[in-house]
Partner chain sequence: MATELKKIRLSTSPTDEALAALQIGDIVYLDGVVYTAREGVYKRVIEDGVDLPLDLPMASAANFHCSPAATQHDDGSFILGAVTATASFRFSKWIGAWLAASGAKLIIGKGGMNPEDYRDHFVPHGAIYLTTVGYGTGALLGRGVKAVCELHWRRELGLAQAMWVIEVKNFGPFIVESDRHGNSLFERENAKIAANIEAAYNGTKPAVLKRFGETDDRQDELI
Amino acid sequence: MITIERLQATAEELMRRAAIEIPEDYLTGLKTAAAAEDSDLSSFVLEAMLENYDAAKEDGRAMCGDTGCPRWYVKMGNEARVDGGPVALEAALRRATAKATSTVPLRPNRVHPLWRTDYDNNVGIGAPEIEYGFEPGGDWIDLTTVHKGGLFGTDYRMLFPSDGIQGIKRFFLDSLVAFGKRGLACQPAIIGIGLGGSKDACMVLGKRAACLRVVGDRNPDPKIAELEDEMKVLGNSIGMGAMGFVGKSMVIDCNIEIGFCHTGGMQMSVHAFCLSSRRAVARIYGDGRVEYRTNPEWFTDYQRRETVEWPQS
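For the form predicted alone, pop in the coordinates of just this one chain.
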């Protein structure tokens, strides 16, 4: 049985780690981009970013003044049990979010869309978002927090089967150019692409692809993995670099996730994660042990399953 006290304490620590510590996979990708960048302004921005990350970790302060909109991804092993159940779990995550807003601190970004009510704690109606996944076996819970900017850096288009791969590439480039020219994203970033599903599912797939997969990870479908590599190269060939300046460091990596869709359509979403790639993960076991990591490991074989039934071990 996982206690609420253990769960909330872990969640508070995750909020601190996500705000301050850059995941090693993203940091390595950023350093690779900085080494390859030859534009003066883009190079300057990348070097400043790397220096800022070092200072944030040394000082124990958030790496960016805008700490985004904190959200939670909860994955539960099939035998996991929480003291007080899922309602208590959600209350603990909301308390951890509110507490971390004042102690890390995080910028209180959440307001009512009409009345602009702000409780100064990033908690409100539908906030923070909590999404769930489940896995066969195990008495553990994986908590992943992501601090993603909540204004721009996303787009959606209903494509059709006849648009094919060329249509996917065209919309991808349209989105990146708009992100860069109009200041709609902080790049370079991990880009997530969702293909298929319904419109809402497509948006979820794209955001999860950006936020829950690490740099260098590849889709298990070799043809999709090849397309991910192509899209990364394509995204870095448009002449834009860090923060929209001239350069060739727009995309740190590109991840694609798919879902079966209606026969007449081919939905597509594009999502740019923040240049800080703020995420942190912990697995809490039934005996109280906690293991921290930075790879969410969300997209398992079970999450991508095509079968009606899942083979029981």
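Now show me the form predicted together with its partner chain, since the one above was the form predicted alone.
Below you will find a single chain and nothing else.
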């Protein structure tokens, strides 16, 4: 049984880590990009970012003043039980979000869309988002918080089978060019692409591809993995770097996730996880152990299962 105290304390620590410590995979990706960059302005920006991550860690302050919209991904092993059940779990995550907002501190970003009501704690109607996944076996819960920033860099389009790969590439470029100008997307970014599903599922897939997969990770389908590589190269060939200055660092990595869709369509979404690619993960075991990491390991074989039954016979 996982206690609610343990869960909330872990969630608070995750909020702090996400806001302050850039994940190692993104940092390595950015260092590689900085080493390859030869335009003076783009280089200056990337060097400043690297300095910024150090400053954040040293001072224990948020890496970006816009601390984004904190959200939660909860993945439960099939054997996991929470003291107080799912309602207590949700309350703990809302409490941790509010508390961390004043202790880190984070920017209270969340307001009512119409009345702009602001409780100064990043909690409100539908906020923070809490999404769930399940995994066979396992007496543990994986808690992931993502502090997604950026009002820019995301788009959706209904494509069709006849649009093909060339249509996908074009919409990908359209999104990068549109939001890359002036650096509105705060690139270089991890670009997540959702293909298929339905409109809402496609958005979710793309966002998870950007936020829940790490730099260097590849889709298990070799042809999709190849497309991920191609898209990364394509994005970096635009000639646009950080802040939309001349340069070659636009995409730190490109991750694609797919879902089966209507036979007539090919939905596509593009999401940019910015220079503050903030995520932090912890596995909480039934016996009280907690292990922290930065890779959400969300997309398992089970999450991508294609068959009716599980396990596969």
